[in-house]
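Listed next as structure tokens is one chain, alone, in the form predicted on its own.
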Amino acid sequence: MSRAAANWLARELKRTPDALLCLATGGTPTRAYDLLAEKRHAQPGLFRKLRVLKLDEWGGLAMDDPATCEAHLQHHIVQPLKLGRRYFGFESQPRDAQAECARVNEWLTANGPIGVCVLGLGVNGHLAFNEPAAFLRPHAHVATLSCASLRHAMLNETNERPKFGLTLGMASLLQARKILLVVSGASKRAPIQKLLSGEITPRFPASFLWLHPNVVLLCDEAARDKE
């Protein structure tokens, strides 16, 4: 899965060298990012114009906390590819969380749309911190974190607990030209089956991917229904 994802992203960058990639974090896409970054040795020009946008962030953690999305992207993508100012994302401890979301929305309006959005699938169907709810928010917003999100493995790397989530909204994600959904682990078997049912509901935000014309789903064997 990871190698297929890295190769798919490399092909997209060959087609559109200045693409804006919006990247999720967590265990599922990490190996794909490492494999993609390794291509810089054989194809140094592949990443010269690449731009990266951070999908979401744990609000309230310090930016250098090892559990942050910032730390993960810096280690696996931003520093290996020397992106510098071609990387943009939420601050994890903004003085004003609403103003921080407005800042991200303004940046995306000026620099978007997203070319490729890499997403993972939450066990409760969340995409980024767009959590199951009666309605979904369209653009960057402050999110109340679900119990499922607060059990995320990334938080095992810190003694702190996030106070809220900062995330792009569903409209921003669905405006991406292409979406790559990567899913791994046996715990995602039931969510994948629910996604593939085709029923669209805000109580399972990933179901809104059915409204997008260009979604690629890659999963590992553990996440597949073996029946």
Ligand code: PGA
Contents of the next structure:
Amino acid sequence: MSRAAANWLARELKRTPDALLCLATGGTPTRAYDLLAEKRHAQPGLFRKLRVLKLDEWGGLAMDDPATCEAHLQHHIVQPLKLGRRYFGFESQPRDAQAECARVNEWLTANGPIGVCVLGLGVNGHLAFNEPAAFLRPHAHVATLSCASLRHAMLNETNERPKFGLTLGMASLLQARKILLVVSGASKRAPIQKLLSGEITPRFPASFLWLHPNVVLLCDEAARDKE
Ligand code: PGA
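To test you: the structure above is the form predicted on its own. What is the structure of the form predicted together with the named molecule?
Let us now look at the entire complex, which starts with that chain.
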């Protein structure tokens, strides 16, 4: 799955070298990012113009906390590819979280739309920190983290507890030209079946991907096998 995802992303970059990639973190896409970044040795030109936007962040953790999305992206993509100013994302400890979301929205208005958005699937159906709810939000916003998100394995890397989520909104995700959804592990069997049912509901935000014309879903065998 990771190799297929890395090769798919490399093909997209070949086609659109200055693409804006919006990247999820979490356990699922990490190996794909490593495999993509490894291609810099054979194909350095592939990464000269690419821009990267961080999808979401744990609000309240320090930027250098090992659990942050920042730490993950820095380690697997931003530093290996030496992106420097071609990387942008939420500050994890903003003085004013609403103002931070406004800053990200303004940046996306000026630099977007997203070319390729890499997403993972939450066990509760969340996309980024667009959590299951009676309604979803279109733009970057401060999110109340669900119990499922607060149990996420990323947080095992810290003793701190995030206070809130910072996330791009559903419209920003659905305005991406292409979406790559990566899903792995047996814990995603039920969520992937629910997604594939095709019923669209804000109680399962990933179901809104049915409204997008260009989604690629890559999953591993553990996630695909039926119970
Ligand atoms: P995972 O996270 O890739 O670590 O399973 C996905 C998510 O919770 O959004």
